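Only one chain is given next, in structure tokens, and it is the form predicted alone.
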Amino acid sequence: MSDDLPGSPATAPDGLTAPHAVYEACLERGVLAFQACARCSAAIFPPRGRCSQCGADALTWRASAGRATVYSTTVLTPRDRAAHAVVLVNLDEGYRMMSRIDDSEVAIDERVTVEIAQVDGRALPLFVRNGGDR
């Protein structure tokens, strides 16, 4: 059944069972992780205890390739730093997440790629433009 699941297999760090803690630990290792349901094959994000599609608790951890398409964007212009875009992106594995792109010129339907960056001592999934690849 795992051949039918999106993404590639990911291993949860030993001793962690809380979904968000596993997600953050994977980010620290440089992996954008999400869950997939072994029952219905749905990609699940944000992490949770049961499948949001069928209710099963047969969730496995998967690694995303980090390629996505911008679904929605808005530009924020803080007083004390450069403008940046807050985006909703559709990951190729079949889930949507919110993130940031430090480029105010990003457009809807533009292809982007994740880069896991250390921000204020935490690993965060930030996206970068792919230079016009749509």
Second form
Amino acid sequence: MSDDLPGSPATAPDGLTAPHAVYEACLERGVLAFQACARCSAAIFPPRGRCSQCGADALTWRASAGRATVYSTTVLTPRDRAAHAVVLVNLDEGYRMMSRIDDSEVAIDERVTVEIAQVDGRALPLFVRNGGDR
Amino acid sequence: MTDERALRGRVAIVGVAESDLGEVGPGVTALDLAEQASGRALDDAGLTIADVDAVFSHSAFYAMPTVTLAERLGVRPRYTDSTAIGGSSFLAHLRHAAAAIDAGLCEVALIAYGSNQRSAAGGLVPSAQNHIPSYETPFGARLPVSAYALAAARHMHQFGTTREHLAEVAVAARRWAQLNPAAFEQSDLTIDDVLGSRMVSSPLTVRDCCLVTDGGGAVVVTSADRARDLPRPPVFYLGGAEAHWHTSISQMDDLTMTAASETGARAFDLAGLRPTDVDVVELYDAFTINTLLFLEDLGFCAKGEAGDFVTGGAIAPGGRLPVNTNGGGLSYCHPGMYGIFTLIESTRQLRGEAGDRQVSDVHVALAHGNGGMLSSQVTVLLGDDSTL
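So that was the form predicted alone. Now I'd like the form predicted together with the partner chain, please.
Next comes the full complex, this chain leading.
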């Protein structure tokens, strides 16, 4: 197992092998998990069974540092709650995910950091602004 | 056949029709509309259900769409295809029908669609419920509009595209709709109206988003040889291409570049044509950003320049390029999956039967379908007999 894979090593909670179940269990423990391919080193998200870059059956669980750059953002203003931004963020480890930032001022290219929160009884990886840094 | 180019001109659209459109009211089902459009398209083609031996359909309202529709119509097909790739499905069906007819697997293909989403639900009825986890829905996005909003925001950031550029697309669509008696929205619309309307998911306002209507459509396809014996002028299939690169918007590599960049290039290559050869362009405009992205990706202008390309009414009636001459999904009709209407309008323009909105001297039409979150893309080139 190569140590130069993106992120840091992460262990699947005991007994779990199904990709989504591992991801959710890691989140509940406060870890933003993703997968990396031991053959081609690609960072892979969302979770799956085999590498979608090279096809190898060689995915291994990794922990993200949760630092990212905003790739795009859209602001929604629901009637029943405050305005929020739905964002696509590029994680430093080399993958992209959707998330939410409860600050509609967030802009493309801004640096943001994950903050795992309990929402409706489940752990969700939300992000917060790093004070407007680029 | 070893080269797809051999399909060029081998099949033709011989009948097209819409069902009743707009708001059909309570009691009329999606299947009723698909049936109605099918019957009218067969009448237009001078054919009957006895001639149909292939059925192509997709629906958000009933499972096994071709099986359901064929029973209703009284058709027992020997070729059946419910390819479900969202709003572009019906353009994919045309390419599949072309290959199947040319291979002798069937002779007369009916492609049909119906939706009563406005009367039944008042909003978009999605095609299927996913029973797998989503890595997007927990974050409060309003899908699909937020996906297109993210693409628009990125295009603005990267290329300096403005909300005024997006509004130009909505205004051009409305001006075409005002020439189409079947269009749902006929009232005047200005750039300022679009800019001042309710924001749904920034930077897209309600006027950057397509209509929510009822409606159905159908297209009848057969071999070029048989088409020449039928009453309507044949509209020949010159080439088509399908591609999809992602399903979730978070997995789209570059939000400013869709798979239409692949399908456009392939379809033009198969047809032996270039964008400058196209006389009318019918694009899947579920949102104003779609039109900008597809004009770029299909090669009508360079990447990043569509905002300037559409400015000053350039794609409106009398502009430099006629785009969405029926008024599009933005102002004419959008029952949830708009693709079949790009084929219907292309056919009418090529036949010269588009009334007040008829573009002069039309020989080549491009129809482009989109599905999901800028996901599936299908491009089809059609032509009259001068293109063979």
